[in-house]
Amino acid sequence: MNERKRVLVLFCGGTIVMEEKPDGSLAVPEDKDSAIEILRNCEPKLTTIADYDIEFIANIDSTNITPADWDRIIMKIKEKYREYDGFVITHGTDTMAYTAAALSVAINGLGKPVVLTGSQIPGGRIESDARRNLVNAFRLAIMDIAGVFIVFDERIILGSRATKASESRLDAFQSVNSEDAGEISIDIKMKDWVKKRIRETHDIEVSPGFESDIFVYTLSPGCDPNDLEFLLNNEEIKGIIIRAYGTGNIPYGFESFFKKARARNLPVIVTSQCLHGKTLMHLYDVGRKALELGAIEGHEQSLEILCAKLMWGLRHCPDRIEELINAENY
């Protein structure tokens, strides 16, 4: 008889345990163990698939999330990583990719799935797509597979790809400059390039810590250069990510910001404001300015995924962060 697949759901809150308030707007429920019940009653056969526990980390519209949270979440997978074949966190979608981003640069070792999902709709509404998700997230998670992903909908996206591209679409996410991982049809098929669980007893090393106090600026017609310089002069800001036009195209009149961030040593890293693009800095003299004045291409990288790496690399290893960005996705 084959041994019982055990899950760990680390709950997060989010749209799939929210209520309807008099007003109607949607909240979570302010007890966390109705918000809990909640989520078991989406589908109560889901011990069929695996038998599981819930470890509460946050009952919280996920708008509210915080690297605070994202430790929490860490250090809960390790210490209960030996116990479980695999985890689910119920999560709101607004920042599940940022959750996932920062699981897959913190996280290392990683030989079993971690699995994030939610709901569009509230998961106690009939047409809710709250069910669907979690039991396809339960079955992802004892699948042969290693790796932190979303499940929404029909697709399966590596963590560290996965944008929201949709605020009402029932497949709300996708994957940025890469295929999905995997689809759910009638079957759950992989691609072959997914990595393959680890089979034998297996430690994780995590690294715990971000640093939040970076800066998000969309470049836009006429924008005026002294914005950015007078960010400089505000000693909290650790880095900034600069979403540019195109292949990483900045206007003319930004050389002085650069020269300034780099005499601070702030990093600046410039990513494309294209959902599907990547950095080209070089074809272009607009770009190949900032780059020798210093700045830091973010390639084919999703915005979640640079700012993990960033907020990350300013706590671990404020020196590399250049190295970091270049590394290849997790």
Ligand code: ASP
Contents of the next structure:
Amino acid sequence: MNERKRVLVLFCGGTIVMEEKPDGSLAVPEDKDSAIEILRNCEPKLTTIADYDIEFIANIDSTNITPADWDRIIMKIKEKYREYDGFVITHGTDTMAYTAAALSVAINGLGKPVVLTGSQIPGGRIESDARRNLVNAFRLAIMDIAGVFIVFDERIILGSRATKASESRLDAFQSVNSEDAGEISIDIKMKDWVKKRIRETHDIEVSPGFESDIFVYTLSPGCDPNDLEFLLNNEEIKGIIIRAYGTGNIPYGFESFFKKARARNLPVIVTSQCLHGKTLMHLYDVGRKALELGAIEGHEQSLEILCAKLMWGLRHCPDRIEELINAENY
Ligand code: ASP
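Moving on from the form predicted on its own, please list the structure of the form predicted together with the ligand.
What follows is the whole complex; the chain from before opens it.
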């Protein structure tokens, strides 16, 4: 006889449980139990897929998420790891890709699926995408795969590759510089490269803790590097990401910025402003100069995974940030 599967839902709020306030804006209900009830009511028949429990993490608009919430998710997965076949995290869409990236970095040896989902339309509305996303997240959470994923609309995206690409389309997320990990049609089809579930009893290694004092700066034509002096003089700032042009190009004039950052041991990571852009900083003189001055290339990675790696690395391996940025994204 087949044993019933077990899923643990980690509740983090988001539009999926939001209601309209008198002024027309959306917010999570103040009472967390009512919020959890809205989630349960999205699909009362979820138990036909798996038995499930819900653990409360946060009842927030995900705009307000912090690394402390990531740590709570990570520690809960560690604590309950052996008891469940898979984990579903219900979460607002705005920062879902950052949370997925953070979990991908801080959890090691994952042998089961951890699936993030949410909705673009509040779960209580008839036209909501909540039911379908939740059902598909549950289906994925009991499959024989392993890793962190975002399930949204018809897409299954690796947690370390996701970005929110639309604020309104139901198909809100995309994979950055990678194919999707799978797709949802009548069946769920996963790509061959997706890791398989580890069937033997095992544990995971987790390393919570993220440095939130990083700064992300977007170049615009004519921007003055002297304006960034405040960053270099602010001891609270521990790392910087520059969203540069094209293949990672930075205008001449940033020499002293890079020299001072290096003297302060401040890692400066360079990524591309292009949504699907990879850095190729050797290609143009304007990129090569920055590289020679100590910039760390973000390569093909999304802003979300670069932030998560930098934030995690500053706490766990501050002298090996470049190595961490270059490490495989899983
Ligand atoms: N602002 C909402 C949130 O991220 C958006 C959503 O859930 O779709 O919590």
